[in-house]
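Consider the single chain below, provided in C-alpha cells and representing the form predicted alone.
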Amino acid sequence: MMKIRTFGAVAALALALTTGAFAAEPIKIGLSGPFTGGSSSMGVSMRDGVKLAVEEVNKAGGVLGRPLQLIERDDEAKNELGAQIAQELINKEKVVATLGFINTGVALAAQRFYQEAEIPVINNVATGTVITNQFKKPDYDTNYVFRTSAYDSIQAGMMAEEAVKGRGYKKIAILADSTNYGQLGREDLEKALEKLGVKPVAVEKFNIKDVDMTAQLLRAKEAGAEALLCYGIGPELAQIANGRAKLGWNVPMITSWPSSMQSFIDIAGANGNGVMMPQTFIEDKTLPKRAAFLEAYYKTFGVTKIPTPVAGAQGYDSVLLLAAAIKQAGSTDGPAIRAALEDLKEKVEGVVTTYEKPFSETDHNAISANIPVFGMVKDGKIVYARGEDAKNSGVVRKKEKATN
C-alpha cells in the first residue's frame, strides 16, 4: 500500500510540475506511437520530442490560460491497437486532438475515428501518402487529418532521382517491405521511376523481423541492379546493407528516411556507412532554435544523441503548430481547430522549418518537397550528404506553396 500511495504522490508531483501553477482544467492532447518494439526508436524519439515542448508550452503559461496535458498510449506498432486506443482516447479521455502515429497502416486504421468524432489529428512521423488525402473533397466535406512529416511521394522522387539523375542508373532494384508503409512507398516508387523513363529490373518484398535477405539480393544482383532503392524501417533495412556486404555487392544502397533509426546503425554497423535517405532534420546545432531544442532534449532525457532525430524534431513542432491553432481558435472544440490550422496566422518558428501558413483547406502536408535533404550514415551518425547541403545548414528551408 505504501508503495502504490508513494507512486501516486509522485505521479501527481510529475503532473504538477509539467503544468505548473494552474488551477485551470487541462487541455488533453492525445499521443499516440509504437513507444516498445521494432518502431520503438522512432516512437520514443518522437514522445520525448513531444514531451519537450507541451513542457515549453507549459512553462509559458499553456494555452488559453490552461495546461496541455499529454494522455499516452502505446500503439506498439499494430494497426488493431491503434484503432482501439483512439475509441479509448476520443471516448474516455475526451482528448481535443492527437498527435503522432510512426506507422502508416496503424494511422490508416486509427484516423478515421478521429475524421468522425471531428478531432484534429496531426500525424508527426508516418508518410504514407494516402494519409492526408484519406478524407478529401468531394467525398468529405471537413478533413481532420494533418501531417509534419515528408510523405512519401516527395522522398520516392527524391530517392529515384538521386539514383537515375544524380548517378546516372538505369539499372534499379526496389526492396520494401510487405507492410501497408513498405508497399505504399513501393507504388510511389515505381510511378517516379516511371516519370524518369525507368523501369526496376527487380521488386523484392520482405517482411518485418526478417533477418536474412540473401535470396532478394540475389535475384536483384541477377538482374543487374546498379543501385538498391529500399523502402521499410531500421532493423530490416540494417539486414539489407548486412546481406549486401556479406554477397560483397558494393552497389549504392538509397532508402527511405528510417534508415536514420538508431536500430540500423546498431544493426548495421559498419555496413551502413553511406546508406542515404531523405531528412527534414540533421542532428545538428547551427540555428539557435535547433540548437536549444537539442541541448534541453540531451539534458531532459540523459542522452548525447537522439536515438531518431527526424522524429523527436517533427513531433517537437506538431506540438507547436497545435497549439497555435488552438490559441488562434479560442477553443478546444474541433472544427474550430480545424480552421485555425487551415488558415494559422501565427509564424510558429520549430526546429524542422519555421511554419508560415503550413496549411489549407485543401493542403494538410507542412511539408514540401524543398524541404528535405539527404542524410547519410558515417561511423555511427546521420550526416548531411552533400556538402551544399552542410554548407546551407543554416539557411531555414520554407515550405513551397504547392504540394500534395
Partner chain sequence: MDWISTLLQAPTTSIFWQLVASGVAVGMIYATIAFGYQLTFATSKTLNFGQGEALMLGAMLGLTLLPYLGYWLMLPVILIFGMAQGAVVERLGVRPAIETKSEFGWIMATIALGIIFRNMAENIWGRDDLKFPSPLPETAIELGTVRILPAEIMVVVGALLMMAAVETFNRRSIYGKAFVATSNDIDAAGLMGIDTRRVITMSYAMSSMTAAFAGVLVAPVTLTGATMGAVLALKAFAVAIIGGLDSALGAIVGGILLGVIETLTGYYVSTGYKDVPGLILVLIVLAIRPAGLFGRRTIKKV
Given for the second form:
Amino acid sequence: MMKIRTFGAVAALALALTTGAFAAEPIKIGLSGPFTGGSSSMGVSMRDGVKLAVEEVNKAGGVLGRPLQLIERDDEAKNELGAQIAQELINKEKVVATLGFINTGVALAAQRFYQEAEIPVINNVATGTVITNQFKKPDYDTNYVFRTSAYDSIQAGMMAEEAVKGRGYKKIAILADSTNYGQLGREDLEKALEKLGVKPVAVEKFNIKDVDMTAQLLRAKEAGAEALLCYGIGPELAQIANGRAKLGWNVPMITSWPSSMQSFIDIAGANGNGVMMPQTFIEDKTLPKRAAFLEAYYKTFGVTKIPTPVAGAQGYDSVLLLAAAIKQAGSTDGPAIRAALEDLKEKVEGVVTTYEKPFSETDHNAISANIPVFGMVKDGKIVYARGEDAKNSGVVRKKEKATN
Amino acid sequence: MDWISTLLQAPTTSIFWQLVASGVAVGMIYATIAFGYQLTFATSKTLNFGQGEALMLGAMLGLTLLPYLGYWLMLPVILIFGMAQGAVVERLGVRPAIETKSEFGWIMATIALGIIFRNMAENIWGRDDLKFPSPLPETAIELGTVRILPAEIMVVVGALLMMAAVETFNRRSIYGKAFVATSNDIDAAGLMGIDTRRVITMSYAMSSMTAAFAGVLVAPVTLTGATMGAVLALKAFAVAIIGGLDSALGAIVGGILLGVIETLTGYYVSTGYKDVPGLILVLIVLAIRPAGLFGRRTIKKV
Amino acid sequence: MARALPFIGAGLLAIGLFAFPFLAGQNSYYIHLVQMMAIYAILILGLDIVVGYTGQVSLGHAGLFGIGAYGAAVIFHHFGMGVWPGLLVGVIVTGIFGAVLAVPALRVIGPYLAMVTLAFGTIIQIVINEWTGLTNGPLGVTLPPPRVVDFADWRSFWQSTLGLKAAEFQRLEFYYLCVLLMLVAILVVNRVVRSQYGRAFEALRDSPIACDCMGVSVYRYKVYAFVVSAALAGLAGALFSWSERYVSPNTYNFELSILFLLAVILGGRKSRAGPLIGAFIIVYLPNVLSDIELVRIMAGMIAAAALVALGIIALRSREKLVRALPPVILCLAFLPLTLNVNNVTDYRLTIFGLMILFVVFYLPDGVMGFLREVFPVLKPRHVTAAQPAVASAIFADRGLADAKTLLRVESVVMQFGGLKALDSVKLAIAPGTIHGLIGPNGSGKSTMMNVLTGIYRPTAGAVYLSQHRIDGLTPSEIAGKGIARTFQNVQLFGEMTAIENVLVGLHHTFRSTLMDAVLRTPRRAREEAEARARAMAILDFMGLGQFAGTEARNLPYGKQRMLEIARALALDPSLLLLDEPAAGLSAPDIAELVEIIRKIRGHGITLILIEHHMDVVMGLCDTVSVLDFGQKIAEGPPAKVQNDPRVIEAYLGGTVAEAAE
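I've shown you the form predicted alone. Could you give me the structure of the form predicted in complex with its partner chain?
Starting with the chain above, the whole complex follows.
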C-alpha cells in the first residue's frame, strides 16, 4: 500500500509539474456525484459548474497561493459506493473538503465519514431536509455538513402555499417518486399542507423510469384533485405532464425544482407549459454575474443550455463559498474551514445569490425560504412565473433569516 | 379489502377500460422486446442481456438520423444498424462463450457489452433523457370514453406487424426454415448441412433488429436516453418468461397480461406495490408451467 | 507439498488479514476496503454453492443480502439490539427466505430460474421500500458504530498485552469480526462441499435425473443449497448493515445481483480462493477505475503479469504460445492506452465492460481457473481413498428375496398425448432372476424403465415392489426402496471422480446432518471412512479400482458404463435395472460385462436387462418379455421367446410367412 501511495504521489506531482500550472502544492477538493446512470444529468451539470468555478479561482491565483485540485468520483447514485468514495477521498486523497451529492440517500450514507474526520462537506444539489440535521446539536458538538441548495421543506412550503393560498385550491393530490428523494419530499409536502389545513385527497407513488402514469393520474382525478403537487426528477415529471395531457385532464401542476431540467422541457414539450417549480436559479442574463457564468459555461462545455441549470449554478456557488472559507481560515484544516464557513466575513457574489453570512453555527443552509422564486415552463424555457419576480430579476435576493 | 369490491364492480366503469387500454399499450412495449429474447433463445438457448441497450441504440440513433432522413427513411437504416449490432454482439460475446463451453460466459459477455454500449451512449448522446418526436399527432384520440395516444396505437400495430413479418420470414424463406430447424434440434440441423453458427448469428442480428425497431417504435411513448433500456428490458424478460421463451403468441399475451395487471394494481390496490402482482404472476405461472404459458414442454427422455 | 498448499494459503491469509490494519498504517480507508471485501466474500462463497456447485443461476442474491441487512437494521431500529443479535437474525431470517426462494425455483431451469430469482429479489426490494412501518421505507435506517465486545472488561488486556489504546482497538474490532467470520465461512463452505451434501450438489448439476435415481432428491438438495447460500448472504447482509451503518432499499437491486454473479465467475467457480478474488475485484476495481493513476498502475501490473504468464507458457509448449499471444498483446496494449487518457470517469464503465469481456474470452473459468491451468498444483485435490477396500461390505441384504414376486407391474398404461407408449403391460419379476426386456426401438422398453423408477407417473395401472405400491412415488423415494438403474445414454456426474460417483450412490448410508458436516463430528468422519471403504470395494468389484481418482468424463466409454453399474450397486438395490449396458461396448468388454452381471446376481440381486445384443440376452436371462408398440407380445424362457412367430414378426416386420419366403 505504501508503494502505491508513493507512486500515486509521484505521479500526481509529475502531472502537476507537466501541466505546469502552479508550483505550490494544490488544495485537494473532493467531488462526489453520479456521472453515469439515471441521475447523471444533474451530476454532470453540477460537476461542470464546479469545474468552471475551480478554473476561475485558479486563474485568479488560487487560494492561499495554491491551486484548487478537484478529485472527481462517480458515486453512480449508489449509497454504498458513495460511502466508499467518502473514505477514499478522506483517507487516501486527503481532501480538504468535499462538494457534491445529488442523491439524498448517498448524502446520508456518506457524510458521516466527513463528520467523523472533521472535514466539511457542502451539499450542492441534494435537498432532503434531514441532510443538514443529521449531526445537529445537541447530539453533536459541531456539524460539518453544509448546503447550497433549497432544501425540501422550503420547496414543499412554497409549493403548498402556491397551490392553497396562491390559487385557492383545496383538493390537492401528491405524486412522488418512490426513492427517498420523492418520499422525503412527500413528507414535507404533507406537513406543509397540514399547516395550511389541507389534507391531500390522494397520495400516489411512481417509480423511476415508469412508462405509464395512467393509474396514478386516474386515482388523483377520481379523488377530485384540483391541483397536482409532484415530487420527482425531470423525466418522470415529464411523463406525468404527458399522461395528464393524454387523459385530457387539464389540471395545474406544481413540482419540485427538477422540472426545470432540460429533460423535462424536452419530453413534456407543449404539455409542460405552465408547470411551476421553485428555482434558486433561472437561466437569465439580467445580472452580469449570471450572464458571465452562463456564457463561460456554454463556451467551456460547448452547449447552448445547461442541462440542469440549478445544479450547475449551485455547484458553481459551492466552490466560491468554500474558497472564501479557506481563505478566511488561512489554512486547510477541517475545523478551521468549518468555523470560517459558519462565520463567513467576505461577501461572496455567487450566481444564485450574494452570500452574506450564508451559514451560522446553527444554520447550515445557505438558501432561505425567500431566495427561491417560482419558475414556469414556457415554450421550452424556464421563465419567472410571476411578473414581479421577472421585473425584479436584476435584484439579488439575499438570505433573510434562518428557517431550519 | 374494499379494493376487491371496487375491482369486482370495475368492468362497468370507463376508468377500467382506460386502465386496460394503457396497460395494453405498455404491455405491447414489453412484448416487442420480449420477442427479441425469444429469437436468440430459440436457436442458441442463450439470451442477450443487452437487449435493452440494443433497443436504446436503435432509439438514439433513430433520433439522431431523424432530422436528416425523416421518419420513414430512417427506419430501414435503423433496421440495418440493428442487424449489424446484433451480429457484433453474437460474434464478440456469445460465440466465444459458447465455444469455450463456458456455462455463464454468455450471460457475462452480453451484460458486459450492454454496459459498454450504455456507457458509450452516455458519452455520445449525453445523460439527459430526450424527446423522440412521434410521426403522428401528439394529442390523444377518444375511443368512446377511453383516451389513447396515436403513438400508443402505433406501438401496438407496429409490434404486431413486426412479429408477423418475422414469423412469415421464418415460415416462408429458406433462411427462416433453417432458423426453425435449428430451433427444433440444433444437432440434427447441423447434420442436415445447415450452418448453425451462421443461423445463430442471424438470430442475434434479427433479435437486435427487432429491438432497434422497437426502440424507434416505443421511444415517443417512453423516455429516450442512455438508460431507457434497463427497466424495459427487465420487464420484457419477465414477459418472455411468462409467455414462454419459444412462443411469439406468449410474448404478446404475457406482455398484455403484465401491462394490464400493472395499471390495474396501480389504480385499484396501490401505486407503490404496482410491480408486485406482475412478479407474483411470474412465480405462479412458473410453478404451474415451468416453461411459461405457451412454452413447449419437453418430456424427459433418458 | 501440494496437499499442504491450502493450509499454507489459509494460514497466510489469516496472518495477512490480522496484520493488515497495522501494515496499512491504520488508514481507515484501506481497512474499510478489506472489510467490504470480506463481507462480499462471505456472500460470494455462498453464491458459489448455488452457481458453481449446483449449477443454478441466481439473480436474487441481492434480495437475500438485503434481507440480512434489514434483519440486523430492523431489530436495531425497533428494539435497539446490537451486532450479535443482528447477525443471528440476519442469518436465520435469510436462511428461511432461502428456503422460500428455493420452492418456486425447484421445477424451473436456465433462464426461467434466472427470472424466478430475479422476481424474488425485486419483490423483496419493493417490499422493503414500501413497508415503512417495519423498515422505515426509502429513508433507510441509520445505525451507530458497532460494538462487538464490551471493552470495559478487556481494557487492561488490550493495554498491557497489545500496547494498544482501547479506542484504537475499538475502531478495529468490527474489521476483525468481519475477517474472522469470512475465515469461518471459508471453513464452513469447504466442509459442506466436501461432505455428502457437496457431492449431492454437484451430482444434481451434472445429471439431475441420475441424481434422483440414486436416491438423492434433487428438490431437497436444491433447497439445502439455497438455504446454506442464503444464510451466508444473510450473514454478509447483517455485517454490511453494521459496516455501512446506513441501509436503504435502493442498494439491493438487480445490478448488485449481477455484480455478485460476476464476482463468482470472474474469480472462478468451485474454489475458495475464487470468491476472494471475485470480492477483491468487485470492491476494489470501481475505486481503481475512478483514478487514472491507479488505472495506469493496474495496466502496468497486468502487462507485467501477462509477460510472466507468456514466459511460463512459452517454456511449456509452443502450440499454447500461439494461442496465448492475442490476449497477451491486448494486455500489453492496455498500458499505452491508459497513458494517453487523462480523464477516466466518463469511460470507466466501458473499461469495466471490456475487462469482463476479456475474462470471458481468455479466462472462461475465471482467474482461479486460469491460475489452476498455469500452476496445476493449485487444482483441487480429489480426496483419494485412504481406506482399503472392504470386500465383505459391498452388499447389504435387504431381506426382500423371500417374496415370491419381487416386482409386479399391473396393467400399466403410459400415455403421451395420443400415443400409448405402454398399453396395459403386466410384468412379474421373480426374485433372484435376470429378466430380459426386449423389443424393437420405440416399443416402450425405456418408458417401462422410467415408469418403474418413477421418472414417469403411469397414466393407469400400478407397480408393486414386494407388496408395496411404488407408482406415484418420486424417483428418489423409489431408489430408496431398493430399485437402482443405469441409463441408456450414460448419465454420470462428469466433473466428479469415479469414487465420488459411487459415493453419491452410497448417499443413503449417511446419517450425519449438515451440522455434522460443518462441525466435522466423529460420526461424520466415521461414516465417510466407511462409505469410502465400501465405494472402493465396489469399484474393485467392477474392475475399476485403478480409476478411483479419475474424473468420470475422462474415463473410456466402456469404463463409464461399468461405473454406472458400480454407482447403481452402491444403492444396495434389491432390483437393478440395466438399460442397454452393452451398447457400444467392444467384444472383450461385453464378455467382462456378462461376467459381472452374473456375479451381481450371485449376490442375490434381481436384474431387469434391456438389451439389443441377443446373445447377451439369451445367455443371461431366465425369463424374457417382449414389447412391441407398447404391448407385451410374448414372455417366457429365452429359447421359447426366440422362436415365437410374433416376436420374429415384430423384429423383422411383416408376417412370419413373409419372413419364411
